[in-house]
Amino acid sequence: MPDLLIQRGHVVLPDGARQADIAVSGGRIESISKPGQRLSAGNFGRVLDATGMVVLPGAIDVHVHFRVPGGERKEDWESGSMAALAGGVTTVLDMPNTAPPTTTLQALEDKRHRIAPQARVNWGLFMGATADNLDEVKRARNIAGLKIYMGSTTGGLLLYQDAPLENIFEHYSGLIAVHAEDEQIIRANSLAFQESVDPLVHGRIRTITSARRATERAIGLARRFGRPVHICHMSTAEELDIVTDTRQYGVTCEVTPHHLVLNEQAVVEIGTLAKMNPPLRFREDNDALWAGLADGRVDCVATDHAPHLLAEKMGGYWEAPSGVPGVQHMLPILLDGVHFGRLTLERVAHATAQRPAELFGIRGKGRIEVGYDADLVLASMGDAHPVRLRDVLSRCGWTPYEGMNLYGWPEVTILGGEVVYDRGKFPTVVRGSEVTF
């Protein structure tokens, strides 16, 4: 007999959105109701009502610190997936600046084993670059790909000499991702503002200059070398220039919901608290990013979710950590931006799971398919509801997102085939699994 049938679900296929039926046997999708058909419910051993609900593939976020090992009282893997599940996340890549570093097959092997126990939702990894470390990364298995750190940020990766870039991009053969800001720009600003106090300054040490000469820079090496390069939080207009017209070339890009819907005006505001690394930036910014996210010049979204006490994020300017959580609210911020027509439902499907796989090769999973596993969430487009602090599942306890009133939020998260969040409650506890790249 049949898992779980979901009825009468707007089903965002790949082909487009219409009413369906999901029938779910052994953690896949096992067949998906005709147009104008339905499937009996007499053959299941569940049936869920998805009547005005939609029902989109659980998201993929390709870039998570999850701050296992040695932040973990920031984040660790059971709370991080208790957000993300909560957000309509099943699947998430986290990220190597970690404690140690994630820069060898001892730290990497250590990882897995910390994570395997703890993780309710499927996962794969990063593993970072150095100067040095090249070979141990050609022996890894199974890994998302090598992050590059060309800006200092969280964590003490950090490559941006000219040999050993050029030895990475001519020499490693898998996807090699980038945060792209330029150090010594960086460097010289920090120099120059080193008096100032004031959070906007961020903005004035790490500026789009900073992101546009990185990005220029890499995509200048994957092009040398023909390698594949994919642009981590892209934050300014002109970085999306530039990704357009390199696109044929292998260049990827990602955004972030903050850099979607947060700019300058939230410094103000709320200070260190919308701090991160790139800084927010203008409301131009914004807007041609939700530009190019809507025609497919973004191909997916991630939400970089960095979380840091909010005892941390509260110290002076130059105390205070970059980065902010999201995990829980990047598809209730692009959900609200389907309620307001800046993007379709069945572009949130390809930029938070189906462009996702695909980009990194993760099998199984992006896509409502039959074969395909049964990570999915249904999401009501009904009345909006605000971010509040008391519901945020973080370890971190606090979002840069408070007070927004949001159209669109997960109601129900399924990952292969068994609810694990309905309605603010978690009834079953499943534990994720590596994904296979």
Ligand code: DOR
Contents of the next structure:
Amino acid sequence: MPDLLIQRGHVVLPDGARQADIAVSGGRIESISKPGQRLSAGNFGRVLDATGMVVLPGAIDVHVHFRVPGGERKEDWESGSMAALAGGVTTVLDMPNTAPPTTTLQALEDKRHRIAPQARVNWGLFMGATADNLDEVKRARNIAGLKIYMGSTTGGLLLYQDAPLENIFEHYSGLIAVHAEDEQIIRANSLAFQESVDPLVHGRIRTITSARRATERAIGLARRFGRPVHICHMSTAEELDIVTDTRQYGVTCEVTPHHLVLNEQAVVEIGTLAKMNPPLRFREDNDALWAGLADGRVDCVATDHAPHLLAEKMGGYWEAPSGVPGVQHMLPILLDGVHFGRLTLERVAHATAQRPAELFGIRGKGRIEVGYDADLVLASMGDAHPVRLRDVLSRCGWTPYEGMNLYGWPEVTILGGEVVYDRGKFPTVVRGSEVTF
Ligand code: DOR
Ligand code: ZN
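Next block, the form predicted together with the ligand, ref. the form predicted on its own:
After this comes the whole thing, all chains and molecules, with the earlier chain placed first.
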């Protein structure tokens, strides 16, 4: 007997959204009703009525910081997973700037051992680049790719000198993901602004030019050595133009929800809570990134979910660490964008699931298609609800989106065919699996 039938949802399939029933068996999608037809409800273990709801592939967030090991007071995989599931995110790729950083095979295995018993979403790991760990990275099995921090940020990972960067692009054939901010510009501007304590100074230090220069440099290296490169958390219209012009060489990119919906006005309103790297920019950048997302020049949306405790964030401009949580609110923000006509449901599914799976080569995920894993989200699009502090599940306990009134919320999240989140509750605990790249 198949395990689960999801009836009458508005299902976002790879070739477009339409009404369909979905049968799930053994954790996979077993069948999808043909247009105009129904699957009979007679012989299923469980039937979910998705009338009036949108059914999307579970989101794959390719950029989270779940802080294990070393930052568990800010987040761990229990709290991070629950925030993810409530946000319709069923797979996450975790970044290497933990403590210790994921730069050795030993650190990688240690992280796997810590995560495996805690994760309630599916997961994969990046390794981080140092000046001398390429041989080790090449021996790692089943990683998302290699992350290069060209500009300094939370954690000590940093690599911006020509020689080691050239060495990586010349000799690493896996996916290279880049934090593209120019370290020399950041340092020079930090000195110039060292007397200032206004949080707005963040954007004057980590300028649009610094993002553009580093993006150009990374793409230049990628082209020189014939490698694809993935630009993380693109924050400006200028970077989008560069990536657009070089897409044919295998350049891909992601944007964060915060760079879509927040700008310097948020820094004025919530100060260092809105401090992150790269910084918030301007209204024109929001608009350009939305447009790029809508027409497919932006490959994926990823959260850069980077929780820090409120006490830390309130420490004054220079003391406050950079980063905001986001994994719980990415889909609501995008579905709100659908409500207001900024993009289509198909684009949401593509940018949050199908494209991330393709880009990173994640097996069996990212599409509502027969044979694919039954990681699914049922979302309601009817009414607006405010983002409330008391609903925040990240251990950090706050969100930069507090008070935003959003249309489009995940109601039910399904992981491997099991209902793991249901309107504020977590009815079954299912352990997530490490994905296969
Ligand atoms: O704002 C950020 N926070 N940007 C990063 O690149 C890292 C992240 C963190 O880990 O806190
Ligand atoms: Zn990050």
